[in-house]
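Below, in structure tokens: the form predicted alone, a single chain.
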Amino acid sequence: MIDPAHAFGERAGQAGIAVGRVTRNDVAIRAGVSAATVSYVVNNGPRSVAPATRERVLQAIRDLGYTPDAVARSLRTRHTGLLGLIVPDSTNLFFAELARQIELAAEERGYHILLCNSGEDTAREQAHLEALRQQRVDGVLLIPSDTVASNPKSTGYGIPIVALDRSPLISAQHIVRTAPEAGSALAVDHLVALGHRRIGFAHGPLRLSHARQRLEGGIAALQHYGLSPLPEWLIECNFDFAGGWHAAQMLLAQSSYPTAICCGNDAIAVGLLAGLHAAGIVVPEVFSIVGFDDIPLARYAIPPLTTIAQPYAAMAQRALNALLVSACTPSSEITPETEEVLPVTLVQRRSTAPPSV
């Protein structure tokens, strides 16, 4: 078997280059040509090269596994390559999703994905943002912590901040996220047209803001249409699975049933699912059950789940397009906020019915 490194050490030494750690100084000798020659091929400029030559420096950084020091170039260049990325919990399919959509749309760019968890606390939020600036990422997209704040938004770290799904504590050059009334609102058109009139909600923790604006978006729908849910019907459940099995066990304790409900998110539409099925209780028969995000498990589900989609890719795209117009743009001529609010749509699958009473 060949060592590599015994390899690298007779093909440096025939071309007169020390063994060690290989420059960008041994490829120009290993190339026959300048040292800045070099740099112009693993930047792309700024002079062009000829195609021979070119090729001649590609061949000597293949022969010698020559690898640039990204550190030094980010210090020439200003730029690493390198994007931040804040959600408020990696296990949250919902944010797997999105994280998933914007590294692809990163990698097309060309930039890699620092990843980062805030578990929905601004502390470590904060923490996380001096860490990706003394990382020198070129900016940082941001699911903001969902909390309310009395005091103003703080300045930023001096970078680019993007902000998604939810509007930050701190100052953003743009947000791009959905409207959670307008989605909650669609759920139950879908269920009233259906023939639904006693509608509950399994909504997630009122701490939340997100969580509340999905469920006044829901009752607000309601009340257009004459319409009130009864208190037991609100049932307050976390966004997982386990607060969807909770909200089963609490919805099968009541006196009067509604005949549809519409949850907070897809995590707790699916914990509801399994809960109710291992009561013995068949959806869409008995209950119709609506969630929220269009998760890819939601198709899945038995019975797949008719929800409220958000435009993952969508979302993604313009946030990063957004970020990198901010990266390029001088301090000075920076924008105030800006936001942006993109469309929900119904997907209708099998666990939404007419009522069977």
Ligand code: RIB
Given for the second form:
Amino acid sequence: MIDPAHAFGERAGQAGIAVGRVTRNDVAIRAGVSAATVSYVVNNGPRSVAPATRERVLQAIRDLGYTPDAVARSLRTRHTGLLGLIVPDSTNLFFAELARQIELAAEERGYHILLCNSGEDTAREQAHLEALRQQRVDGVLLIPSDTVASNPKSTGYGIPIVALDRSPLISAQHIVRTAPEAGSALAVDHLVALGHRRIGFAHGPLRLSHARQRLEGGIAALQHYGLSPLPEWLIECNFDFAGGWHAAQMLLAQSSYPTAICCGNDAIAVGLLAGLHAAGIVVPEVFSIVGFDDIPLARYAIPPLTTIAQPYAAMAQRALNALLVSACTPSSEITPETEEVLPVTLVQRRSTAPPSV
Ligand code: RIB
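Can you switch from the form predicted alone and show the form predicted in complex with ligand RIB instead?
Zooming out: every chain and molecule, the one shown earlier first.
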């Protein structure tokens, strides 16, 4: 049986290094670089290292079996390489896809993600923030749960926070989101261009500011064309499949139907499609349906869903960059909350068509 300590001693001995614990200096000597360069490679910064040099350092680390001590490293640098991500509901494919993109972007920068669900509950959100602070994460990406009563904002948690998708109740260093009104206006423009005049909304819970803004943006866009929906065509539901199913029941109970429905998100749209299908109603012949998000499922819905696409990868990259900048900025130099609004686009598939009546 091979004694690992002996095997390691042999490898170190062959490399011309004194036998004992391999140090950062040993790696530097073998790679022909400075000890600082080894640190930049191991810590993924703060200075960048040329790819060829980086590869030499990594090869030396592999050759010598060097393992930087993560705890000692975090004590020295005060960085743990951990980031928190708090989402309202990871079963919503919008948040699942956004989390996937954030994790990919974080891994490229040498960070790991700790995922928490708030369940749209501010008390759970605060408990997660406190737990993440105690874990000494380097920062938190937060998709806030309750977003309406947002004045005045409570102060942060002593850790850098960047909010995504919605404005938070607590103060964040930066917010990355898309424009809810602009997305709804794109959906309405598309339906009006197809010839629809009777357009309704299956919108998300109005206690969430972005749900309210999506509805307001849609109604304002209709008004621009001299149109307005009947009050019973404004159906409030949860941002999930069951919410969409419920919207189908509400819609079919009306005495007068719209010819098209703008949904607050794709989960509502997919639930609505299922509810209509169960009642024997064909889309887009009877109703045209537009979603919001372009979740990975949207293209596989029956029929494939026309929707407003959110820029997942760009949102993830921008939020992560902002968070890492905040994490490296001394608290005395932190500037007030800033905001970035990214564009959305219409993706036309087969759930929309000209009205048949
Ligand atoms: O809260 C759920 C919705 O908000 C998501 O589906 C996405 O549209 C986000 O903005």
